[in-house]
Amino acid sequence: MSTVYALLFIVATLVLVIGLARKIIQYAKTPAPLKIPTTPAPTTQAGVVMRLFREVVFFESLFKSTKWTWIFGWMFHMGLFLVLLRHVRYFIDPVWLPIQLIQPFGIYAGFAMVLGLAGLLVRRIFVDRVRYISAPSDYLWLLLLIVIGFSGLMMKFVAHTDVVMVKQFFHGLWTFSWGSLPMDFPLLVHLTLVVILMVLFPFSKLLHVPGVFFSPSRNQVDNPREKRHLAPWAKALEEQK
């Protein structure tokens, strides 16, 4: 069983990395023929960087739009960020000091992550205008992430898993010399769903993670009067004339 999970994670990692790289290249090559920054927009490149920073870290536009969605969305994303940082300890030895310091916060960030997801799920069910535009996959993604978070909390606070064996397994994946995984039901559920998430991620709506950096409404400088905007393909056509 440990070998099966090792092969699953190797394949899932390849799909995730190659799929993400392919989509990022596609985003980078997609032409932006129009100047369409959402106003009020920054007029300098430094301002664009700060705008993207506020958008990625604080969800600025969502905060201005709807406070309840912002609360649950920010709780989930920041909780997930800390949880992922906490999980880095399973892949490195020795564990870096910043990762050691984040451990206590990462534990309770799992609760924030699950609560945020639960709030987003309730919103999709009970808010009419959101339910109207929700596809079955929207509910399935939220349920998948909730069960991943819940099973992780189960291993920490209810059915304890041998984390030393887990670390030996994942640390060994780097050299293809993985050890044995504990056959605990919450752990197997957790890992199985994580594999599913990794494989489907590059083909899903979750691609807004890298996509936000390539959004013309966010990454463009508002200077159409000072500088004419030409997409690379349009510039090439103009030079031919």
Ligand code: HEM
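Basically, rigid core = biggest C-alpha set you can superpose within 1.5 Å across the two forms. Positions refer to the first chain, counted from 1. In this text the structure is predicted, and so the values were computed from the model without any measurement. What changes on going to the form predicted together with the named molecule:
Once both forms are fitted on their core, the CA shift for residue 22 between the two forms remains under 2 Å.
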Contents of the next structure:
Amino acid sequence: MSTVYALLFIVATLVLVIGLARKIIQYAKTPAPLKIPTTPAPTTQAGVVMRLFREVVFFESLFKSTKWTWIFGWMFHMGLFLVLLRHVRYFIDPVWLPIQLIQPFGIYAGFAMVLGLAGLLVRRIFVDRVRYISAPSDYLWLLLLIVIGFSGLMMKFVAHTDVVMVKQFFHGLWTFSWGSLPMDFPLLVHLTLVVILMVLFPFSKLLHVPGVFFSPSRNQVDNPREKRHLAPWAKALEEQK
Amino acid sequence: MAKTDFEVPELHEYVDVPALEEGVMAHLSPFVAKPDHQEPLNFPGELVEDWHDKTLAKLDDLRSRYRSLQVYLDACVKCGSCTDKCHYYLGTKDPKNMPVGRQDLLRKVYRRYFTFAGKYFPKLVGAEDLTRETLDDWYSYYHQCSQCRRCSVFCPYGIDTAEISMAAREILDSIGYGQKYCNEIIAKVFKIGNNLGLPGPALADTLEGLEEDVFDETGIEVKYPLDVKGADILLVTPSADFFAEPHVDGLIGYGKVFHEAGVSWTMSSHASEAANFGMFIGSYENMRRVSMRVREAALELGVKRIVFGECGHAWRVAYSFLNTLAGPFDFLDPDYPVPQHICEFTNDLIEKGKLNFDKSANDHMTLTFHDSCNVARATRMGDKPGGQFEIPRAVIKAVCNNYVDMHHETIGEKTYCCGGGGGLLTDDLMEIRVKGALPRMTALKNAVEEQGVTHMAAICAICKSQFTKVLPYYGMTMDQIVSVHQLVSNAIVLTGQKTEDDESEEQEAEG
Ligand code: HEM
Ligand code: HEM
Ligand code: SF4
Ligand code: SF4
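Switching conditions: you have the form predicted on its own, so give me the form predicted together with the named molecule.
Everything in the complex follows now, all chains and molecules, and the chain you saw is the first one.
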């Protein structure tokens, strides 16, 4: 059984990394032929970095829009971020100091994450506009993440699992010398769903993660008069005539 | 007021986000282009037989050439942030007029044919087959988007529905299912030089008439030159400025400003149009062909600078795209940005104290300013981000005593579209134009009632034409919309011009 999980994780990691890399290469290679930043936009590259930073860390545009979605969405993502940082301890040894330091906050982060997700789910079900645009997969993503979070919290607070074993298993994956996993139900649920998440990531709307960095309306410098911007295919078009 | 076969929304204090009503706007689509309108743009004359494959091929081509399209099709998480941001949704309640609803019309097909999930689990991710009905849906709803970019302000990934609309229209054009209004106009530009099809001699006539009018009014010989070789400045302005009210009053204003600045300037009969509807149909090639006329005119006339008149989407093409499409402009004077907006030009002179105004000439009005969407969210003026909001207001405040802003959620980057942009300024789309004007009309009405606003100024030919038409539907009058340079024109005191005060003093001296 442990071997099955080990293989699953190896495959899932490959799918995630290769799938994401392919998408990122596609985005990077596709030219943006025209200057289309949503203005007012920064006029320098440093300004663009700041704009993206605010977008990624604070969800600036969402904040301008709807406070409820922002609160739940931000709670979920910040929770997720801390939880994932906390999880780094399963994969490395010794554990870096910053990761050690956030451990206590990480615990609350799990709750924030699940609460945020629940809020987003309620909004998706009850706001008619959001319900209209939702496909089954949009609900399933939320459910998947909720169950991952819930099973994690179960392990933390209700049915403890042997974290030392878990660590040995995942740390061993680096060298293909995994030990065995504790066969606890919450853990197996947790891990199975995480595998699903990793495999589906590059084929789903989770592409918003690379997408936000490649969005021309957010990542372009507002300097079209100062600097001529020309895509390779547009250049070819020019030379034809 | 015009008779209508649709219900004009009532104005309330606020625009409430409506509960959705599916399909209520499905009946509305613009007239389809005829072969005569399609072919000059290198599009097939009518719907091609293998439209299914051609549509998919074009979609595939576009997503490989436009990063925006590829990323936007992938990245949407259906967060709903944009759902209540479109004036057309607020005015019609049709969920396919919610920005994400509009995007999904194309995204469903993209997913079905180009993504793993959509190919094998279409139901799960909401992917759908491309059918003949899909095309009609696209035709209908992608022509109910004014490409105003308001949705992109609020989307956490900046997903700009305008980009999707442009791509969809480009696909439709490429299979022979184009829109008459836009394509007929572009064909006219290729043939005659401007959207209205005014030939050179007619322009010369009109401009001569303007010179006479200004002379009668001021006693000063202000010139409105056409095709003058060796002039310093080429003015490119929307052709509506040549005759329609209130546009032409703006043109009179530009002429007076140039006169006072003491610069030599000219218009061109070859580039007698600032508008560039190539943008609306998402066609890089056609947009470039229209833009090249500006370059050709600048070279032929040997000018040193290019200035654009008041027009929203034209300023977007000019500011954001002209250098790309028709550059480089290394043959022009490097001391000035290429191109410049007339408001930048006028504001510079105001800041240098070179213009004299009698602000009381505008005292019969209390003004507010409508930020045109393309200027607000797709361009800049001056050196600093946001100059596109400050500079036109600075100009207005320099020439008017009474100015107030509309509600802050409806101006600046959050401005609401007039309802007629993006190639919708045609009578066959009157219903969506009137309904889409609801948020702006609400804000204006409130400013009228609470702050005594009498007139709204704008710097866009489409906005001005649209408001002239829709204001009466909402119980206001068509002359409440004015040009910014009309206000300048009213207040400017030309050197040597006799003001009323002078005249009365003279009379006293004589008497
Ligand atoms: C660069 C990092 C990321 C940024 C900037 C980001 C940003 C956002 C934003 C702004 C939203 C919309 C608001 C909301 O519904 O929460 C969103 C939604 C979502 N994000 Fe992320 N995200 C990031 C990473 C992730 C990751 C790593 C995951 C999953 C493991 C994820 C999963 C989701 C999901 C499932 C939704 C949809 C929520 C719903 O259904 O309402 N995000 N993201
Ligand atoms: C290989 C990947 C993962 C492993 C091995 C793993 C393992 C674990 C374990 C052993 C716990 C229990 C912690 C304890 O008892 O102290 C836990 C908790 C948790 N996990 Fe995971 N997990 C993984 C991935 C994820 C992912 C991707 C998410 C989120 C999307 C997640 C969310 C949580 C949460 C919210 C908790 C509870 C709060 C906490 O202890 O931090 N886990 N996980
Ligand atoms: S670009 Fe403007 S008109 Fe089009 S969907 Fe977005 S908000 Fe609506
Ligand atoms: S705001 Fe952006 S991500 Fe959210 S639903 Fe609209 S288009 Fe999709």
